[in-house]
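The chain below stands alone and is given as structure tokens, in the form predicted alone.
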Amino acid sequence: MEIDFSKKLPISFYQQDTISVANQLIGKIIVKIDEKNSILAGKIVEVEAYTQYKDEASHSFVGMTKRNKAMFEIGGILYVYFIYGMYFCANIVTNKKDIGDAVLIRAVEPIFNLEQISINRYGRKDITNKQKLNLTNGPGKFCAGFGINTTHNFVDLTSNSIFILDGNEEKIEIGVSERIGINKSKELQRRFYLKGSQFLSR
């Protein structure tokens, strides 16, 4: 995969209103380059927006803590946390400094270096088509496949390690719904997804 660095999203993209960023992330390409210059890439097909104000499901709702400190930085970094004692979740910090907003990457369609993503996720490179569809179709699965963990907390998304590229100019249809797997603020329509994608979390 040849990376067109001119398509890397600028820092100003992340510092917009969080709901707007979440909507615009659908169809964008997330890229991770490791220390061996191995490139992993996938199309973002599902996200969820979380804000500090009027959103009880957000980690930032209670204010800044040691765990959620990254959410209160200026938009354009990763907030990665550990959950259920076994999964990592990656969030894109958005908006201005001290606001406490972020967008969870919920599902990705793997598009480059599927063998390495599969090794990271399943421990082997040869997988069935069903396993391919399940490779990164959930926040924990995405992080496992891309080798993202809490060492990537605070990573600058304008760096050359993890970043997001503008997608193709193809017309896409975006769906909106309630978020998944939460009990508080369920009524908020803050899940955005690529309609028709086979790689959604459900």
The other form holds:
Amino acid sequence: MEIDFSKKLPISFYQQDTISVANQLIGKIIVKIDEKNSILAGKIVEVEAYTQYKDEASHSFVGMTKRNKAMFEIGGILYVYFIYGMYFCANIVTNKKDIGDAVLIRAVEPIFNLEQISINRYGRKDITNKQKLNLTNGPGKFCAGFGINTTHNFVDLTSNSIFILDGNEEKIEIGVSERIGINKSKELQRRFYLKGSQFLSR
DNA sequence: ATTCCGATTGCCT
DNA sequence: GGCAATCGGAATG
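Next up, the form predicted in complex with the DNA. The previous block was the form predicted alone.
Next comes the full complex, and the chain you just saw is listed first.
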């Protein structure tokens, strides 16, 4: 896959209102280039917005802590945290400095280097069709497949290690729903997904 | 120091 | 549908 760096999203993209960024992220291409220069890429098909204010489910609701510090930076970096003793979740930090907002990447359609993503997920490149659909269809699965962990916390999304490209200009339909796996602020409609995608978390 | 529990996943019935 | 795995974060004492 050739990467068109001219399509890399500018820093200003991330500094917009968080709900707006969440919507616009659907259909975009997230790229990771690892230490061995191998390229992984996927289309973002599902995200969730988390904001400091009026959102009790957000890590930042209680203010800045050691864990959520990245959320308070200016939009355009990654916030990665460890959860349930064994998984990682990756977020796109949004909005202005000192506002603790971010967008969780919940699911991605793998589009390049499925072999490496399979190895990262299952330890082998030959997998069943069902496993192919399950490669990156959840926040923990996406991080595992793309090799994202807390060493990527604070990574600059305008760098060449992890970044996001504008997708095709095709018209897409975006669905909206309540968020998944939370117990507070359940009523907020802040999950956004690509309608019809086979790679959603549910 | 202790306690509770989580922005998940995979396996089980 | 239920639930165990597994451990660090945050609140509390």
